[in-house]
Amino acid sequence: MSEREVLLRTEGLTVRFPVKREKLFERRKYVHAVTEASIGIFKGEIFGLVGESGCGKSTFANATLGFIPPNEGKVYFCGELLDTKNKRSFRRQRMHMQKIFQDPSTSLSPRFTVEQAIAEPMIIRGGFTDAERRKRIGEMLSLIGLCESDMFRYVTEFSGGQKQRIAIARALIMHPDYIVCDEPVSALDVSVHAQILNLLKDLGERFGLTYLFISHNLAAVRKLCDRIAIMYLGHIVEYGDTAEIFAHPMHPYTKALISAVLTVDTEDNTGRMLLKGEIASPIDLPGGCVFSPRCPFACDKCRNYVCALTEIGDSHFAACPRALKGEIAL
């Protein structure tokens, strides 16, 4: 790990959800949402989390916020254990965390004016007069590209992109240190994607924010994120510097994802790596490497060997022993 200050760190983070029994004495089954995820997020960086739908990205993010207590493993925030059972300590830590949800139309109450929506965290925290709240909200509206007079309008009067700006203002109004962006542009028109992403980046630099950025858009991740982690069936299979991973992907799943990125470069001869088969059930995970049923390079030892993240370079980790040993060419 680099000497940079680590804001948030997970050690063997594991989250399982019990499945309802169909028969009275049936053995309890679990959805293995996140399995032994160990990563570190540096202060002031944008850390991307990438993977297919249902791979556990949002569950991992919610666990780092304390929304979901882990079954195993630990989460550390600013070097201190995030303990949801210690209410006083957890409340103090959560004051420095926020989340921007995917769909602003559902995360913002239609009964609220813009002022009420943005002021909600300030009211919960307490200690502000009406004049102080209104002044801070007016300043924040200017930063997100809206007018101060917009605070008296209802959130339903705005477009999807404007609503997401309001949601961003609400998340930043108390100047948190750590913000989870759970696919913040996927519910918006393509025409406003770049605007919202640039806004997040500008505000992050202005306030020294740390983002956990969840997205399916690898082109946006490549442009926005300093480092990324690739998740498959709840397992982190590769993570490190964004430019390094895009230039030299080590895990076959990472290679397949990157090869699927659309490009307008007619001279790009990068071959598309197609995956066969279906994603295994998170209730009944395959033995050994969880990616082995779909991996074109899998062999018998892959199906019997539990792959662990191994450092292959300067803060570049991957969980594919065959690739690490140079047995396969990606």
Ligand SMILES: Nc1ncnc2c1ncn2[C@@H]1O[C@H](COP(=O)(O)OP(=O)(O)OP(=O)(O)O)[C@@H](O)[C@H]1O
Contents of the next structure:
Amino acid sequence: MSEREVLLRTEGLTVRFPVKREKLFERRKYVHAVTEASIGIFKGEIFGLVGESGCGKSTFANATLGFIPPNEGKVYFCGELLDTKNKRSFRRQRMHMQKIFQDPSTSLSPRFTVEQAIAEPMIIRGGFTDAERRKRIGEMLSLIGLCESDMFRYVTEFSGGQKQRIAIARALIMHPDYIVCDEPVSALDVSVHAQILNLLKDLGERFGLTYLFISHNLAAVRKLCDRIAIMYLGHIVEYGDTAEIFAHPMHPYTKALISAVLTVDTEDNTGRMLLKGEIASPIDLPGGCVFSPRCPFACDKCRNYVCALTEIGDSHFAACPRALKGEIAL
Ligand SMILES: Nc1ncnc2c1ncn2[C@@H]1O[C@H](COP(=O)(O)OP(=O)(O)OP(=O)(O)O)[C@@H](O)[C@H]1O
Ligand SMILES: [Mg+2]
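Form predicted on its own done; form predicted together with the ligand now:
Let us now look at the entire complex, which starts with that chain.
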């Protein structure tokens, strides 16, 4: 890893959810949502997490926030273990973390005025007079493109894009360091996507924020994120610098995922890699490399051997034994 300061690090993070037994003495089964995910997110960067629906992105993000305690592995925030059992230290660490949800219509209470919605984290934390609170909220409203006087209107009076701006103001009002944005625009009208993403980027630069940004929109991820991780069936299969990964994907799954977007953009189908077969069940993970049943390059070794994420270039990691040995050209 390079010399940059790591804000959040996961080490072998593993989360599984028990599946309800159908018969009384049936062996307990688990949904393997995230398996041995080890990454580092640098201070001040926008780190993208991409992969098909159900691959474990939200579970991973929620585990980094301590919402879901991992079954195995660890999360370190500012170099300190995130220990959900130690209520005191966890509360202190959580004050520096926030999440922006997909749909502001459900994340914001319709009973609240804008002031009440944004003030809630300040009231929970305490230590502000009414005047201080109102001043800070007014300043935040102008930063997110609303007027100070909007403070007194109800959240329900605003459009979807404006509600997401209010949700962003609420998340940032206590000046956190680490923000998870889980599909922050996918519930909004497409006409406001770019505005909200630009707002997140601008506020990130202004406040020195570090984002974990989850999206299905690879074009947005490519534009916005400094580095990305690609997830397949709960496993991080590749991660590194965004431009480098888009230019030189090392894992066959990354290649398949991004070639679909690039060829749609250019209408050029040469170089497109189509995947055959269905994604396997996260309850019965395939042996060896989890991508091997769909990988056009898989050999017996891939089906029997789990390849750890390995550094292949300047902070570029991939988990494909054949790519690492230069046996396949993507
Ligand atoms: N609380 C839970 N209990 C049981 N299974 C869960 C729970 N939360 C998630 N899962 C399962 O874990 C796996 C990963 O889910 P997750 O929501 O993290 O995926 P995702 O990548 O965020 O998907 P999407 O892109 O659709 O939001 C899925 O198979 C999901 O069904
Ligand atoms: Mg999700």
